[in-house]
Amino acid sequence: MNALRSRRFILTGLAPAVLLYTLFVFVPVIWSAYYGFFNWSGIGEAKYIGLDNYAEILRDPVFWRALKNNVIFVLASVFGQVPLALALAVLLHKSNWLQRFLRSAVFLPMVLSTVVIGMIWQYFYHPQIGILNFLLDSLGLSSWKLDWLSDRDIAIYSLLPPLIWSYVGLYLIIFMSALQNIPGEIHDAAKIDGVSGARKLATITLPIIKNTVQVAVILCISGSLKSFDLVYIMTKGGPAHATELLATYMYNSTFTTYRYGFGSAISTTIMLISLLLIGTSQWLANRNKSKQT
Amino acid sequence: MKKGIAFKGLAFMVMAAMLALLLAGCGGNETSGNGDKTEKVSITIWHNWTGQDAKAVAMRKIIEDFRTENPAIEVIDEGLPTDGLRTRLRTVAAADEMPDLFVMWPDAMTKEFVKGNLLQPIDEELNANSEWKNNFIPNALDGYTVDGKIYSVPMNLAPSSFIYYNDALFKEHNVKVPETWAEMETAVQTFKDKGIIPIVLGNKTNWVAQSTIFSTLADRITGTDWFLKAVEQDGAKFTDPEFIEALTKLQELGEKGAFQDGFNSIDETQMMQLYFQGKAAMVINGGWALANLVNNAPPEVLDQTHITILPAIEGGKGDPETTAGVVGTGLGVSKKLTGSKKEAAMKLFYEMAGPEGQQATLNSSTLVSYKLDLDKEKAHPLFVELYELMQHVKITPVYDSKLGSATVEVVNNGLQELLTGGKAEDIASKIQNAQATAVGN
């Protein structure tokens, strides 16, 4: 009886949140999936066209380029942000003034708005007054100067440093708290056994925080699949779709060319891709776990 | 048992508190509207006069004056930057929640809004005041006319393509202001050799090259008739040799180094800044750039700046005495307006787009589509130059005003591709496909 009552209490307490979540997440997702079957400009009649929007997406080379760019972003995040943050966390987890300063410096981009980050890097890469080209000039490397954001072949790679730079701080904090959670006895035991340095890192520290690393990787994947703001500010997906991501592709189709139905179909496709990726990573993680036990 | 009631009561209270918080958040602005019992008519207007340029300031002043003169009318105005306004209008159009009055664009946008049954015609007001109606320049109302009904009037005139050039640099390096394409190429070469940017371009927001350069350049080669036919997909295609020639011409200009490095990563504002700094000999931009120039350029650049149109192209089918452009934005009147609200809205409409509004616009260094004489004593000399240039230069269509929004996006991206080494034929066929699909729908 008491258990039933407290369960009812929990349900009542949860209800508002569930209600809100349903209203603002599930309903729009289903609504948007529904619009994906229509040819609709936002104004006037919507015409039912079945799966034509999806067929067009699959035929559209811009979609495949956006997907490829998104994969580049995911890889850069997972193999750029996570190892870098881990290395920094190991190096900076003591607390003298230099390390405190460096920690704050690495974390700083996290408190900046993406718009500010985009603007800073845009001026960093600026073709006429940019620091980067100026630096290359003064080092006598003028031949290395490039149109960083303007050249179709390299623009997407120019976006990776700001992407990595702006999120390293987050993972640094996560890893640092994981490192601090390692009980002192383990360090003492390691000392008695004479394990230190790189060996201690590989055999003791890393295995203990392995779960945190896994969580960080999942956060990283889902975060970089959603990327939009940085690219929208720095290149708007251009030049000529060279830096288009799935999210900017969706935004441009919906709000620049006013094809709401087509845009909705892209949103649904993005959702399916995300579910697929997250499902796969969950499955991989679970499989590893069941192997261990 | 008693404990149970208390528990239930607590659960209810928690839920009630949460709901109350939720509702308080949602319903914040409803109470303020109802309390007012006076017979105030309130109208909403959305516009893009947010900047500090003379035009925006003048238009905001008209709204302010209207408020003081009509205390019984409450005007709720909302200013948005141009790109934001376009998107926002589309969004409220989808939800059928248009503001009472809003700045809208002629041709494509007007047609779509009429098709969506969102606008009401203003023929009645126009016919009641024939002096107003007849003073617009020829064809000025065409972009706002759908099926014989007029839905708005232009509040300005927006030629989209002029060469603003720094005469001091031309004189210093002994270059002739280009009147033919060959002279243009010579000028580009000379300036490039001297380390001066020949033509500064900021094409990050990708309409710039299309609207300011390509629309006129293409018209010089293909002629206006061809373009209008290609838009309708009736007897002309974007894969025709003349269009490919136009694309190639622009690409050649780019390959000769006419534009500075990294033109795809700076925007129109930064483009104008480079010109203001005296680093560029020319900038190609619309008539709207003049107000910005007059307000923001340093005197040593401003005093040396003059205006001309794109040079003629030998063998082209277009009239060289033209420039691309549109009659400017007008005010859309929401379908839902009736009675005293409509009366109030039309009053404001007339203040802004009637003779006095047009005069105020002209006085703010902005061209109008309305027959008015310019007070040459008061106007800035550069604006007088523009005004006189426009007395003999005709307007041809801008690509983005005639083509559907999906095709425009393909053209804009295509030009970015073209200027970074894309193949003209491929880009032409992409544009052709997009327009064929758009017309087919």
Second form
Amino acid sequence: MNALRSRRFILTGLAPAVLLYTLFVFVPVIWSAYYGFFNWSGIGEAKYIGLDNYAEILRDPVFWRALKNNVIFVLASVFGQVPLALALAVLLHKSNWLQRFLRSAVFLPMVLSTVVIGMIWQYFYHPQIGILNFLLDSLGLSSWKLDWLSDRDIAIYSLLPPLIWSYVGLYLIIFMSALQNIPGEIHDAAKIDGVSGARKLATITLPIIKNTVQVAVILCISGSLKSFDLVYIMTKGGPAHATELLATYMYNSTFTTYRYGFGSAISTTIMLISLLLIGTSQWLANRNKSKQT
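Moving on from the form predicted together with its partner chain, please list the structure of the form predicted on its own.
If you are looking for partners or other molecules, they are not here, because only the chain is given.
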């Protein structure tokens, strides 16, 4: 009887969140997938065209450029944000005043608007008044000065530092929570056995928080595929689609040309690519885990 009451209480508590998630996330996803099969301008009658929108997406070179750029973002997030946040968490998980200050400094971008972050880095990269080119001038490296956001060969790579800087604080907090939840007895046993430093990190700490790292990787992949605001503020996908991402490609295709059916097909494609990448990352993680066991 008590178990039944507890189950009812849990279901009653979850019901509002599940209802809101269904109405504002699940239903729009299904609705968007449905309109991906139609030619629709957002007003008037929608004309069913089957898979034509998806065929047009696959033929569009801008889509493949956006997909390539998104893959670069995913790799930068997974191999930039996660290792950096993990290293900072290991260094800053204690609680003296300096480490508290550094944790706050690393987390600061998380409380800033993405618009503010984009404008800060725009000034940083500005070819005339930017801090980066000024520093290069001061160091006698004027030949290294570039138009960081206007050169199509390097623009996408110029967006990676602000991307990593913006979200590393989130994963720092996640990893610090995981490290603080490791029982003290494990640290004491490792100390008695003479295990410390890098060996302790590799053989004890990382295996314990492996599931947390996997969650962080999933968040990195899904967040990178949804990246929009930072890129839109800094470059709007230019120059010449050099920094176009799947999200900006969807936005421009939907709201500048009023092709809501085509934009819905792009959003469904983004969701499928995200599921594919997340599934692949989990398969690789589970495969490595099975090999170790």
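Computed from a predicted structure; not experimentally measured. Positions refer to the first chain, counted from 1. Between two forms, the rigid core is defined as the largest C-alpha subset superposing within 1.5 Å.
K.L.:
With respect to the change between these two forms, which of Val168, Ser77, Leu245, Ala265 is the hinge point between rigid parts?
P.N.:
Answer to the hinge question: Leu245.
K.L.:
Give the rotation angle, in whole degrees, of the smaller rigid part relative to the larger one between these two forms, based on C-alpha superpositions.
P.N.:
The angle the smaller part turns through between these two forms is 10 degrees.
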